[in-house]
Structures are given as C-alpha cells and as structure tokens.
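Have a look below at one chain only, the form predicted alone, in structure tokens format.
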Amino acid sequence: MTAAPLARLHRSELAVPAIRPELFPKAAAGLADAVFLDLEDSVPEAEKDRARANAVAALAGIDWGRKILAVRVNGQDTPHFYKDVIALLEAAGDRLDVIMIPKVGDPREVFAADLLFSQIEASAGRARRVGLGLVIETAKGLANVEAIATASPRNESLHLGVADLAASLGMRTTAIGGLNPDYASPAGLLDPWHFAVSRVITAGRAAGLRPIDGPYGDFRDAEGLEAAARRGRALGAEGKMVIHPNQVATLNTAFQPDEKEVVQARRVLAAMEAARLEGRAAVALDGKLLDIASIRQAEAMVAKAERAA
C-alpha cells in the first residue's frame, strides 16, 4: 500500500542562489510555503565552495520559520556532488528538510545517495534523516520516473526542470515554461508541458510523493503565471518552483482551495457522514451522485486548506 504524502504545505518553493546570502533573510521572511537555497545553475563553477559555505552557514544561522528547507545540490556526474552533501549532513545542523538532486535520470542514482546520505547521518549523528527531493529534468528522468519516485524511503517530493528537460527533448523553446506558439490547434494554443506535468504528477502521488510543477519563467507575466498554475493545479500538482519572490502570492492563491471549494468539500463530507449513517454508500447532492471516492477527494481538500490556516 502507497503512503500518503508528507503532510508539508507546498504551494510554492522559491529558488534563492547560494552565491546570493543577502537574498537568504528575505527568502526567509518571505511568503514561499519552501525554500531551496540553489548551488547548482545559478552558481558560477569558480563560486562553487564559497556558495556550498554561505549555504552551510545560513542552513543553522537564520530562522526560516515553519518553511520547507531544502538545498539543491549539484549532480552526482560532477566533482561537486559530494562535497555539497558531505558538508551539508556534517556542518549544517538538523533544520535542513531536504537536499534536492538535480537530473535524475536512473533510480540507481538515488540508491547511491541514499546509501551516502545514511553512511554521514550515523558518522555524524543526525537527529533526523534528510529527506530527497528529486528533479526531473531530462528524457531519460521522464522516461524512468516511475522507478525514481520509487527508489529510496528518502523520497518527499518530485519536481519537473523544465528549461533543462526542454532541452534534452529538443523541444524548439528558450523560455523557461508556458506555451509555444508553434504548438497549436485550430481551437487555439495547447500545453506543450501537459505529458511532462502529468507523468511526474501521476509517478509522484502514485510512491506518495508531493508532485512539483517548473517554474514559469517570465516573472512580469502574472496572468500567464496564473493561468499555468491552474492548470498544474487541474493535473494534481501540489505547487509549483518560484524564480522570483513576486510569483510567491500568486501560486500560493491559485494552489490554495478557495472558500467556496472548502465548504462545499465539507458540505460532501457531511452528506456523506449520513448516508453512512442511513447504511448507504452512495447519495445524491446538488444533482449529483456522490460516493466513497467524493470522501477522499474532500478530505483532501479540507486537509489542504488547514495546513495552510
């Protein structure tokens, strides 16, 4: 039987470069449900130890409240892969949630860091195990996601890289998300993001993963932002990765279940609640049949809304 999610709000998860420590107090302060302080992309290779000890340092030196922290670590293929994670479990103290693994490609990858993750854990003596977040981000993570979201204990949450893996697919785009204007119909523009999106949510709420949607990456475009995280929102996506602090409130209202879906999610549970009462299973409301499965869903919903009050 397949575990049910980590009960983390994860609306938004704002990207903060570790090269950047004046960012880190307002990261903190900010609105994001979570937080990755970046030393892949956005650190210049030179930069590379000077952003792993800013990170170190901030990890156990700012409050950063009742947020998700993670770290995004560089990949396992470069010289920097276990020195981030070396330093991160040694010298950052117990407040570090998750360390994010960038272009997974293979569920062999995250058996390896597992197995590093535990070996430092016990030389150190953690207080709690380190969670794994993992970023799929090229045609071979996609095609192999089913198996990653599988592959360690560790796993909290699956989170799709979409200008790498526009890349790796050959997709004809520089943007960083949204549509393309070349992938139409005569109805009008398409998702060409909607496979990846749905792939990674279903391999993630199937291994009882927190499925992340990409980020979007034209922060002055709030009505596209919107309209993207609805339609992540529609898939099942839980949240969706931030570039930029003034997308935060816009993805944490869209993520967020609205007044009228909380109490109408309530006004199911509570028909349901008699029905079962009456001996049935099943019962109408509003012109509508509703069933056990109406009970997970607004459960679900309920639950969402509460983390978030």
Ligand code: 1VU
Given for the second form:
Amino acid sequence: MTAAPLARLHRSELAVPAIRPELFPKAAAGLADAVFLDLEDSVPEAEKDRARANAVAALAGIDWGRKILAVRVNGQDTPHFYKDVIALLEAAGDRLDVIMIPKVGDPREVFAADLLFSQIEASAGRARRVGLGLVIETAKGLANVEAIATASPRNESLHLGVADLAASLGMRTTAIGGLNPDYASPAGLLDPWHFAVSRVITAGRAAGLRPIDGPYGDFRDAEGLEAAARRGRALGAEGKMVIHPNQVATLNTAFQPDEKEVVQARRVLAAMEAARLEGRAAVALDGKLLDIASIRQAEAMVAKAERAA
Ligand code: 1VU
Ligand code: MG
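If the structure you just shared is the form predicted alone, then what does the corresponding form predicted in complex with this ligand look like?
Expanding to the full complex; the earlier chain stays at the top.
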C-alpha cells in the first residue's frame, strides 16, 4: 500500500524572489495554494544573505493564511545551503511548512539534509517537523527520482524544474516549459516534457508525495499556460509552479475537477452502488464499462473537488 499524499490543495505554487520583499504581501493576499520564497536562482550571489534575512522575517511577520508556505534554499553544492537551513529552522518560527531543495541528484543528499534538519530541530526545540519539497531538475535527479522520493519520511512533494532540466539534458531550448516547434511528428507538435513529467508523477505517487509540474515562463501566454496545465493534469500532476500572479487563477481552475466531471463521478458511484446491491462488479453506463477501478477513479475526483471547495 502506498501512503496517500498529505491532503493539501497544491494546484498553484507561486515563486517569489526573496530579494523582493515588496512582493511578499501580494503573494500572501493572492490565491495561490502554495507560495515559495526563493533564495536560489532568482537571487544574485551578492544578495544571498539579504534574501535569507528577508525570508526569515517574512515567515513570522506576514499572515500567510492557509497556504502551503515554503522556502526554496540554495543547493547542497553551494556554500549557502547550511546557512539557509540553520537560519530558517533556528529563527523562523513554526509557520514554515516545507523547505524546498533544488537540484537534488541523489538520495544521499536527502538523507544528509534530513540529518541536519533533525539536529537543528532538536537543538532549537521546534514543535513541528518541517517537510521536504524536492526539485527534480537534473539528469541525475531524474535518473534517481524513485530513490530520492523515498529517501526521507519528511518528503512531501516532488517538483519538476523545467529550465534547469532542459540545460542538464542538453535540450535545445531556452524557453521555460511549453512546446518546441522542433519536436513534432507529421501529425503535429509533441510534448517534450512528457517523459520527465510522467517520471516525476510516477515516483511521487508511488512514494505518496504530491507531484508538481514545472513552470511556464511565458506569463503573457494564458492559452499556452492552460494547455500546459491540461497536459500535466491529464497525466496526474497535482498542480504546477507559477512565476507570475496572473497565472494562478488558470491553474486553480485547471487543477480542480469541473462541475461536469464531478457530476459524472457521482453518477459512476451511484451506478456502482446499484451494481453492488445486485451482486455485480462490472456494469455498463452510457455504453461504457464501469468496474471497481471506476469507484477509485470517481472517489479520487470527488475528494479533490471537495478539498477545493
Ligand atoms: O500590480 P503591482 O505593481 O502591485 O504588482 C506587480 C508585481 O509586483 C506583482 N508580481 C508578483 N507578486 C508576487 N509574486 C510574484 N512572483 C510576482 N511577480 C509579479 O504582480 C504585478 C504585475 O507584475 P509585472 O507584470 O509588472 O511583473 P514584473 O515585471 O514586476 O516581474 C516579472 C517577473 C517574471 C520578473 C516576476 O514575476 C518574478 O520575479 N517572478 C518569479 C521569478 C522566480 O521566482 N524565479 C525562480 C523560480 S522559477 C524557476 O526556478 C524555474 C525557472
Ligand atoms: Mg532550477
């Protein structure tokens, strides 16, 4: 049996550079289900200390409501990682839900992080264990994703980092997410992210973690964003990262079942209940097969809709 992921809404996850504290109240007041304050790639090297201090102050100093609140620290291959973690866990209070680690490549890195977190939590007398969000964005991380996903009981979510992954794999693009006109069949465009998204979703679901699809950098292209969200949700992604507030509403809608889907799921459950009372497990509804697997599909759909409501 695989543990179900923590039942938290995680349709949209807004990145906020920690070097721009004027954005924090806007992010807190917005509708993103999750916010991460970024200490990594949106912060220049010379500003790392200032960004860290901004994040520590904001965790306790701003009302983040019921959002998943995360900080993306610098990678374990940098001199900043331990300072980020110590500052966050020693000084930032209990509101912090998740520390996101970028560029995770090997399960031993997760183990090492867990060890450091445990020591600081014990030393600081923290009441709450912080969760881990692991960003899969290197060839190594993608190759080791199953082992990474099960490397710590703190693990909560896997996040696909499309820009770094493209660089690491040598994909010929400078765009962040989306389709590539070069990657097509005679019938039309294909999805160059399909393998990576599927791999992260499979590893995440198998380990009971929430799989979060990568961002779509072209924040003025609402149509492209929605199409990307539909592809991710069709494969099982729980949500998607966003880099701009104008992308949040599209994802909140895309990643929750619409009314038609919920009505259909309830019809399936009713038909299967009637079948059960007749001693049957496989029946037809509207000319299509239903069996016990249909109950699981429909229940998952209804549960997701209820969580969003
Ligand atoms: O209307 P207002 O002036 O009050 O607000 C602006 C702006 O301040 C605000 N806004 C944001 N608020 C919260 N969080 C954000 N991330 C955010 N971005 C913007 O929204 C209003 C409209 O903004 P804008 O269209 O004028 O946008 P800017 O030109 O100010 O900023 C655009 C960028 C893309 C630079 C900005 O959105 C940004 O920095 N996004 C996040 C980048 C980031 O965190 N990158 C790292 C994580 S993603 C990753 O690693 C994969 C590549
Ligand atoms: Mg990255």
